[in-house]
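Next up: a single chain in structure tokens, the form predicted alone.
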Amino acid sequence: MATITVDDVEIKVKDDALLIEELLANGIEIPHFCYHPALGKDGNCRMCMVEIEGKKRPQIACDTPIKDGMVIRTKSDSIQRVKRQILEMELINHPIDCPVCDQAGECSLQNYYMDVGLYESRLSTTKTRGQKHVDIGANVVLDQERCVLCTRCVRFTKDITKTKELGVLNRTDHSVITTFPGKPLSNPYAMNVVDLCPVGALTSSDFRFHKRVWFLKPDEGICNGCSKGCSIYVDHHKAKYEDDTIFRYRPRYNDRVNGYFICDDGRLSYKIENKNRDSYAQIRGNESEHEYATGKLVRLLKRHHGKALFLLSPSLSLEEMVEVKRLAKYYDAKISGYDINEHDPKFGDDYLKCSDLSTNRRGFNLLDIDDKEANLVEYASGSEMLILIGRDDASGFDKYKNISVKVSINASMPKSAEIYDLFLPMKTHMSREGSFINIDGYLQFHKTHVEYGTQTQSLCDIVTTVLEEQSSTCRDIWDKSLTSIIKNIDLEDIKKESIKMSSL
């Protein structure tokens, strides 16, 4: 460790680390465009200038190693003047179209300019123009005039995805970001360049002009696209007289799971989430009241006591799995987690995408839920009632003539409603809390609260309603069941960070 003085305050930092890293880690705001923790230093924007005692001229913090005893000033008059001059150069050819820019409210250039302040243009010549709203592929739109040439996007495709679709063309004030001829932006992680762009040069055609960012409420959640369980922000908004709607997913930094990025498939999966929120209860294909349908489920379970089979999705939370196990025990029912449809060998890669499309398969191991095909065949042969929870694949059970009743409890409407005696909708993934274990054994907590406009219940509430009990929170279920299974880890611990489970 080293001791340095920043703006007359002594702080302890890592010796020989980059100055910008330690300043940001200690909550000291350093303006920057080109530096990014996942991409490293580049040194081209010059916005991170600081004064270092003993140096003749200002130094860039992103390329200055720390030495013990350094005295640094980040807010002196001379540094403010340097930043003002750099921003003036950045804005010489900028269109200054903040009112119509999709990045307004999240733009670093906008924020830094308002902090420093140089509100009168001294430009007397015509601005150099670039191409606008260019579709460069992968749902990404480029506006060359807004670009500050930080090259984050170029370095991302070069160093992270290694696909190298982007580059800098031309020289001086004619330099622009563009794709190589005949090679549009096309890789499974391409939309991350939108998050990396500090200004409005790269925007998402999927989100573009749909909602102003200051209306959005960001919740911390877990992507349910595959078993990697990437940490994300779920940006949603409930307008007056409208249902709460999800407008986008964004990556949320988690150094133990996904770092700073997510895949495009996971990013765009919010559309399925919004669609599933229109589900309604059905009895033999006809719409029903949710309360009456729940009562129907109770009557069916009582009628087929000891002869029911629960077929669980490996994407349920630990709390939901525990509650379903409790319900199955009450009605002396069998439980299986076998599901061949949750695997796609073409989907996975060696980065953040997994071929296992479930969210919590490792929860089966923890809670001793059987997922073997041979046992499922045995269970089905001795059952009269099949209850699918979190899934819709009952067609393969037509061969079991002994199964006379089929029930689906799921977030999405059944593809073939007529094959079910009862369909009971449950709240979608982004409308309920829960704990999940990803493919690498990290226990995480998912805490999103996208509101429902209907009376649809969460799966845990459905179970307690069937058992005629009071509703249980995640905290209640942990105290009652999970604390004895998961040793030395509390619910509050995983709400703060992902924790590796040594037993898995």
Contents of the next structure:
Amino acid sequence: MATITVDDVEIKVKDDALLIEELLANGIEIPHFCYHPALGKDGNCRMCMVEIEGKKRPQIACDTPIKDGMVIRTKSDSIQRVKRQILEMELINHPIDCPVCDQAGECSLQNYYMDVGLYESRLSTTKTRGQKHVDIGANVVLDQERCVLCTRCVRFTKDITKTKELGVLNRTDHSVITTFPGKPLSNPYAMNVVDLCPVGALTSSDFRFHKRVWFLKPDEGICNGCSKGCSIYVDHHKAKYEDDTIFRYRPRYNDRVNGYFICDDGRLSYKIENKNRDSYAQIRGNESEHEYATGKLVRLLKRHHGKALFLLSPSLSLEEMVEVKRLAKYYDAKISGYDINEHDPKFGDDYLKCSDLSTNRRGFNLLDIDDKEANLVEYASGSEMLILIGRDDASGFDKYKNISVKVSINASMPKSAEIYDLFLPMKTHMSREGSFINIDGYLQFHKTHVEYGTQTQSLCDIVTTVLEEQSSTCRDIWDKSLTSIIKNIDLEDIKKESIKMSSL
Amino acid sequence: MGVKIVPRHGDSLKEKLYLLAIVGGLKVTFSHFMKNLKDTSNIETICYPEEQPKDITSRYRGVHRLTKREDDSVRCVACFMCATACPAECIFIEAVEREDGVDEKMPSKFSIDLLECVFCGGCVEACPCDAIRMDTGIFSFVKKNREDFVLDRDTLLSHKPMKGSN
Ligand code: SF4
Ligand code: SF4
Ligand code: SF4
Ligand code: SF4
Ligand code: FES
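Same protein, the form predicted in complex with the partner chain this time rather than the form predicted alone?
Once more the chain from above appears, this time first in line as the rest of the complex follows.
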């Protein structure tokens, strides 16, 4: 520990860290372009200048090691003047096309200029032009004129993905970011450069022009693309007279799971979520009233009491799993989690992506839900009714002639609705809360509330409706059953951070 | 998001008292009242709607129009500043990529619901491109259906500025 004085306030900091890291960690604003915690320092933008007592000239905070007793000023007149000059230089060739730039509203250049800008051009020469809206691959659009040459994107492809698609071409004010001829940006994590780019030089063609960022409401969720369960922001907006819609996912920093990044497949999976929110109840392929369909589920369960088999998806939350278990017990039904579909050997890699595509397979283990094939065969042979939850693979059970009734409760519409006597939609992943255990055994909480325009209920609410009970929150379900199973971790703890489970 | 703090006016004691300003306003009202009372024949009235007002100034905030570039194409770049500033949230924009090389972005849909609009002029003030103005001089807008009060992009583009405004 070291003690330093920043703007006349003493703070305690780690002594082996870089100055900028500790200043940012203590909530002190230090403008910066090239420094990024995942990519380290580069020292090229000079935006992070601070005044250090005893040093003649301003120093860059991103390449200054901490020394005990340092006295630092971040807001003095001379520092503000330096920042203003650097920004003036950044803007010499900048097109200032904020009205058409997607980054406006979350742009570092814009934000810093708001604080210390000159607001008055002293320039009479023409600007150096660059290429605009160039598709460089992987849904990334490059605008060379807006670039501040911080090289974050170059360092990302060099150090993180090691694919090295991007580089700086030419010298002086003709320097531009570019790809190599015939070698577009293409790696499974490429779209992270859009978040990394502090300005609007790299934007996403998938998000571009669909929504201004200041309208978006970021919910903190967990990606359900695979069993890694990366932390993400779910940016959604309910425009006037329109339905709540998800516009993008962004990585949310979580040092225990995904660090600063997510994969492109996960990032683009929001589209499925949007589509699934239109699902509606069906009886043998015909649209049905929601309440009538729920009533029908109750009648079917009563008729086949003791002869039903619940088949669970390994992507349900822990809360949903215990609730369905309770429902199965009430109707004396069997329950199984055997599943081969949520697995894709081609998806996984050695970074974040995992071949197990389910979000909570370890939950089966924890909650004692059987997922052995042999047991499923035995249960299926003795059942009359099959209830698939969160999955759509009823066709695999055609050979069991004893199963006369098939029901599906799922977020997405069934591929062939006629094979189900009843289809009941449930809320999608991003429209409800829940706890999940990822592939590395981290217990995490997911809370997103993308609104529904329809009557569709969450799976937990469907269970309580069927059992004619009051609807219960995650807290209620933890108090009732999960706290006695997960003894050393509480729901409130995982709301703050992901916690590794020791007992798995 | 960056926020620029603009200085607030009206902080002096005289301004904070309000009373002086109210007295000043009442003085104007009463002087007109007395003037008209003395000479009723001179009160300006017109037989509206047969007779239309002639004293609408170029600063009058009428129904909106979308301005055009020199090549007669839409000037608006769908930046949403107007929709963001609008207190009535009655501007509905959908943005698309502009393919003709003039600019990068433009509105595929731009409509204003005049029944919700409070004619505050906030949208004109907010526009960084001078793409929306309220200088058409249109002060009366009568339609039979609610839907007809929602002006679409092409209608807004077709509105002309009133004579005398620039
Ligand atoms: S494109 Fe963006 S991230 Fe890359 S160097 Fe330019 S400003 Fe930095
Ligand atoms: S690695 Fe898996 S959990 Fe992470 S973003 Fe990709 S699909 Fe989602
Ligand atoms: S005049 Fe005011 S209320 Fe009407 S559209 Fe413009 S900003 Fe909205
Ligand atoms: S009218 Fe002006 S403020 Fe509104 S979207 Fe168009 S350019 Fe932006
Ligand atoms: S952040 Fe320190 S020089 Fe760029």
